[in-house]
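A lone chain, given as structure tokens: the form predicted alone.
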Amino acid sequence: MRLSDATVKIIFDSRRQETLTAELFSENFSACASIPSGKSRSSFEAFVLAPHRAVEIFNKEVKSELLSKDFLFQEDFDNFLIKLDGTNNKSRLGGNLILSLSLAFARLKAKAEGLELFDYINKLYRGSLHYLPPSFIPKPIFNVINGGAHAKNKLEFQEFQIIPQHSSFKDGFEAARKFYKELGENLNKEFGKEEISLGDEGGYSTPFRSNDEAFQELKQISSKFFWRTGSFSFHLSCDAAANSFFIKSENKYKINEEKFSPEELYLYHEHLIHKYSLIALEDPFCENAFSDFSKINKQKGVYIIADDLTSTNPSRLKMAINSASADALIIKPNQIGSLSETLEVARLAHKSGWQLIVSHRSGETEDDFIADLAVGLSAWGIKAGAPATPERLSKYHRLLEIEKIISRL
């Protein structure tokens, strides 16, 4: 495929700061996607260029490169770009330079070919020898209370969650709308208007007094629609995002005023696992902390994510399979870069036996791509915010079209 003309522009995200938006034209098509940015970082992700900087880059040394060249297939154009790049963090052109490029370039690709995105991303994870169509949709994991790096609060938990049961997305998608809201009407009561707030990604941000009370409010809504159903509608689930309140020069975690050793917060996780009966717990310790990891990993019931350990980076990644830190992987295009390279790190896991969370950052914008991610890779989960506002909607939004897609094949 040659392209005919590109583009790449400043936009706000949903923290209203600048983010980069690329667009792309062959004869016959185009295709633009804009990347999101984290406020949660690990030390482990891609480069990321300051938005000016990126954009005189590419006017001035990528633009001319891309326009002369043909790019068969994806990997192709990818691989030009981080070779043109030159660096291990990707710190000459940026990450977010970089990965939207390379996600403009798979939806022109796939529009080209005639596939939906998420066909045209499970062809290239599969092969065309192993290829099987999408059959079924992630399991949503709605982050309704915000913490940590995401909320003006005092608790220490990034993300407090909610993972609906029901066979089916739009059934999953309307509960946990109701829940969201009868969630809201709660805390209003409980605080008083004036002190709820919205965190980052949508979730609430209220002034609960420890981690505990926010489990115990998700606790009492998830109890009120079993006892309307007869039946468990929805999981709890959390982040602790630990990097955020891990002390490093102490090797200790400080939670409501208190600090923690490494084998004390195992036995805080452990407590809010059996109390709460959580079905998944995402970066329990800090972001080398392996071996800490693998203790709490042998847990039973409960799926321990890796995201700021292994940062879709596949040296960190192997680290943790050859120390049993994990069972599931937080995906993350942003952290590595790269459409091809994120293939390869979930590659390397599903290998593995890990499962697979695509997930979204605190900084969106009304981007979709990780929808399709998500379908086409078969991943268990996909994390994209509360169901409230538009950044987090448009990704929900576009898993009911493609439920109804699935159920046309």
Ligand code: 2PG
Given for the second form:
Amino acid sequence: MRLSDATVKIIFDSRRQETLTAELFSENFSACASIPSGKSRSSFEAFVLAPHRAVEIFNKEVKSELLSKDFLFQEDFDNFLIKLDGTNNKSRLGGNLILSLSLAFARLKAKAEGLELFDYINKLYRGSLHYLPPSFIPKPIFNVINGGAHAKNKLEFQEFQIIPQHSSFKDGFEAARKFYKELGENLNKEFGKEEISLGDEGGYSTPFRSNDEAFQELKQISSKFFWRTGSFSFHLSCDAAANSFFIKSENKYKINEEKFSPEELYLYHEHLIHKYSLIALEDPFCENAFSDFSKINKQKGVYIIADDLTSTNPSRLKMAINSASADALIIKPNQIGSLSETLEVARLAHKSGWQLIVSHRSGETEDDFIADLAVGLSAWGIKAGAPATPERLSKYHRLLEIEKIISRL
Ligand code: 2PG
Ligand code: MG
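Given the form predicted alone, state the structure of the form predicted in complex with 2-phosphoglyceric acid (2PG).
Starting with the chain above, the whole complex follows.
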């Protein structure tokens, strides 16, 4: 496919920070993609180039190259940019610039082929020989209480989540909205309106004194739903994002003014997993703690999810697979910086029997690409924040749309 024009511009994300949006044009179609940004980033993520510099380098060095070529496949397009960058971590062109172009190209190509984006991704992911049309919507993981780097409160853990158990996404989404509303009303009563704000991902930020208190609140509401409906409606889960409360020089984790050795943190997690029947626990230890992850991964009945540990990077993932450090993987395209590489990581995890969870970033735009990505990969779950603010809702609204499309197939 030949491009007739290409632009990259600066827009603002949900934290009012500058980010990139790319638009690509072919003879008959055009397509855009915008880039999110993380706050609790690992050390292994693709380089993020300052947006002004990225626009400059795009106009000077990249645009004319793109317009002079004919790209038959997604991989040709992505590999061309990766080569043009020429560094290990995309520090010359920026992972953000490369990804904005890569995702816009995917949308353009899907349009040219007359495919829904999730179908286009599914075909790339499986290859035409093993093609199976997507038949379900991944479990939405709603982050309803924010802590850690995403909120100004005392909670060390970053995300306190609910996962509806409904068989349709539409019903689960409705139930999650009711849960979120009831949670807001309870917190208003307990703490007073002026003490409540929203964290970066739209979950509530309140003066809970401990992680335990936050889980307790979710458990109470979840039990009320159980009594009202007669069926078990929600699982609880969590992203501890332990990197952000790790003290490297001491090999300790700081929780509630107390310092925990990795062994003590293991026991703390074990207590929470059992007390709140957690179905998943993300980043229980810091980004290099492969063996501590392996130990907790022996726990039955709970998915141990790797995010900072693996950083959507194939060599990090191979290390985690070899040490059996987790059984589920966070997929964030901007950690690696192109769609093709994201798919490669997902394939590797899937081959090793890991579950996939496609994730947004804490600084988001209204771009809903990850909804199609999650469906295209037949992921186990999708993390897109609270069922509240517009940049989070855009993903859930696209999933509602996809559910309708799939039900007609
Ligand atoms: C995470 C993400 C998204 P951030 O840690 O999983 O929830 O946070 O985008 O700030 O890295
Ligand atoms: Mg995380």
